[in-house]
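The form predicted alone is given below as one chain in structure tokens.
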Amino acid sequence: MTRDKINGRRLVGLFLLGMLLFNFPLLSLFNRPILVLGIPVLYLYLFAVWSLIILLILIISSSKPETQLPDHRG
């Protein structure tokens, strides 16, 4: 399996994780009238998750795409 396919699968998984993290049930957990350092918890959560997803995209896409991994088919 090539590195491109692995990176593609990781990006799809990251997309699904982002959809889960930005969906209703988790957002409702952080929709409280609480301030952390003067910032509402919901805004802090949204910014933190958004930053984390961007960082993970950067890590996934910066790996070397040209290396061939061994195929372990039986």
Contents of the next structure:
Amino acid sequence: MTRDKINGRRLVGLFLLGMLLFNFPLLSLFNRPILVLGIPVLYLYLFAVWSLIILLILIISSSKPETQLPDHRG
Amino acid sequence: MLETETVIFASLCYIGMLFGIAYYGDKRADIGRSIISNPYIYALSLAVYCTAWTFYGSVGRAASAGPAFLTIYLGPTLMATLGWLVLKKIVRISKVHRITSIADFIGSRYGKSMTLGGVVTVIAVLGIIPYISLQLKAISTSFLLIHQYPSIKPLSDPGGFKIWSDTTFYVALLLAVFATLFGTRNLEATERHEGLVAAIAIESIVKLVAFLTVGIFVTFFIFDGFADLSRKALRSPELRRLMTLPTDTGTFSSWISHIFLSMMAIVFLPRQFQVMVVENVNEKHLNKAIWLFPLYLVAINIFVLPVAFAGMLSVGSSSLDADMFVLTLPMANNQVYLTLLVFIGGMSAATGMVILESVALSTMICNDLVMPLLLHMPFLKLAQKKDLSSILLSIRRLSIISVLLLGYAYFHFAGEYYTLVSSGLVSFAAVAQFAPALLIGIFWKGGTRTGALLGLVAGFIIWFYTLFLPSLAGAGLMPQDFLAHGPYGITLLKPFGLFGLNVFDRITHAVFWSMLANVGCYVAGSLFSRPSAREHTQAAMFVDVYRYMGRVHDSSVWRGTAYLPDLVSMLERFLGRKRTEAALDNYAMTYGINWDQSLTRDPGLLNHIEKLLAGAIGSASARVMVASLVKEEPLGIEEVMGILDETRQAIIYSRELERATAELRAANQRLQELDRMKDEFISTVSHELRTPLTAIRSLAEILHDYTDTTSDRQQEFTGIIIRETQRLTRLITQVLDFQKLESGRTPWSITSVDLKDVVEDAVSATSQIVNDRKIQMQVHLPEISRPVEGDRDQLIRAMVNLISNAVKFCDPDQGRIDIRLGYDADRLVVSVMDNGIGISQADQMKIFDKFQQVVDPIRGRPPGTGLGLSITRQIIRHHNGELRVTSTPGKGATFYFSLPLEERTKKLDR
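Would you mind giving the form predicted together with its partner chain, to go alongside the form predicted alone above?
Below is the whole assembly, all chains and molecules, this chain first.
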């Protein structure tokens, strides 16, 4: 399996994770009018998950192939 | 004090700067040094997603519905995670097929269908109009606000409307001019606009900087940071409400449906498709963009809630439009430059969207709606027109202006009905109709044109009925009770509660019904219709795009001839001379073009030309254009047969191979058998030779050693010696004869022979041995004679062999032999029947082989060489007959053969 395919699957997994985290019922756990670190907890949660997902996209998409195929053209 | 003139001047300066950037970008692109060819510019250009809706509307939305505004940005982030799976595939397909717009993409997927492209275009135009009107509204509202700086009193409704005094109208006109200048600046009609993309990227920076600046100012200068704002907000019950989502039943469905809509919008909005797919320089840029772009979205959203809180806390009065907090907050704090920056930022958000959207729509209108229609009007003789690129550009310019005027009209008549965000969502719901046909279409080959058409039309009709029509009704263009009670009082058909469905908000309600109808019709239509051959190939090319990469073959392999000069002049009309020459030179370097031949039938070249054209006028139109010049030859029955024949040949060949193998195997077996038989032959012959030799030798020794033997005995012994010698001679003669027969060296003297004579001769020749054994022999011969052609002596020999064979095996006490000769219509049959031991079924197969003798368990090996029947069979075969045997063991055997009668006799009989 190529690195592209592995990454593609990881990203699809990330999509499913995002769907889970950005939705009810997990969302309802944070649906309270309280402040954490001076920020409404629901916003804090959403922005934190959001940033986490972006970070994971960054990590996955920039992971290089471990072994470079030898170049036969040269 | 902020003068109106200053505002206008600053705006013009800003637009002028953008124009300069666009000009520079195009110049660089012309010399092949693209300034947009890096992932950062690409990601920034994707941020054209953030329009005035984001810039002004998000705060308004946050001030009324709390966290719900975030759904519009979470969706694109989720879509980015599918970038590898979905976006990359769409980009790849579009590059391979030179797709110019989303209408082109969908039309192309379903067999380069013009109808489908047209339908998509109509949906896109109607769907985007509310969105464009939203931008116009934002710009004009912000202008009117800044116009009365520093007063921030709510805008009063100007009584009595005059179009010539309406700011929005001028804004629309101005934007139309800019869009025309940006999008159709080049005389060459091409699919890509590098300069425009560069300008869009700059706009993305400007609006981000403006929003962050105002956010920082409000949060840290008016208030004391996030925590301060939040604490103050917590104290107000109205603001407290905004920190959470409402807990009623509709919240969950709205949340999901808005995320879904924004996921679709990031791909299917015409301008997003334009920047993400059409303007993509390098597929690899997607790798970075899928995290850079969401990062941009996070950045532009961080200060939305603080600004909303601040607005509500400081200037917050219910009469003031929360959509404009971003602008009114700096104004209320007397920040002249910040106000101007915000205004420019908002303008850049709106103009970026309007310009790119109208350019993308104009490409679609031109390539997928107007051009196909014009090309289908033969009286226009469009294909023969000299200068087509100017026609194309005029169509595009007119399209841009019409789109903006439609947007203005919608704003004017219906714009007040929805807020900024709601109008945007109406457009999102419209473009989401493309999702089934496109997303399912690139993964499922079974999707057909009929299915896609049905799905799109069904989804569009429901969208139109549940979202677009109500906005017109709300604006008073239709009777109001249509909304409250449904058409003609049918409550089941209420636009906001179709079939009594009341659990969703309006957008979710429309999304649910339209997607249900769309996907349902698409799948059902696909399953119950048969795709054409072209649909089949296009579907395969799209779904298996990675597999077909790098192949020269395309679905539309042209079969026919065209005049090369015609093709070149057509290309020049669309692409201009320079580009045409460059493109053809490029092709010639790789594949070679025979310029001497004016008539070309090179399918690769025709294909290449079609693709070049597709880049300019869309795939459906390009097909028509090329088809107008190519004299297509239908796929003849010979070609079909040829294709079939190749397959057939392969099958035949493999069958032949199989047969040859079987023959070889049989031959090998036969050889082994022959080898074994040769050994037997030699041993039998030597045995047969040795028996008489031994007898001769011993008798000769007796005569030699015992000289006193009586003369009677001497006589007797020499008699035996003579008989044995004769027997030896006979044996050797037989072996030699047999060898001759086998090798075909026997001389045949063919004459007309009467078989009656042959039988009689053979009987008299064998009468001696028959009488010796006291065998009763009866010969049954017919009266008439019908001759055959043959060698008389050989036939006699065959008969003698058969008779002596019968004698050998006859019953030893009451032997009986019957010989019969009979005539058929054209053959005669001779049979020799004995009443001996008979021959078993297994032996019947073998007796005709050399030296094969039936070994009787009691009497042992019969006398003779075992060559007789073999020789007889050879002789009969030579006369075109066949020697056969029937026998019941214990009751005797019948040998019989038939020979064809002489031709002459047959004729005489007739």
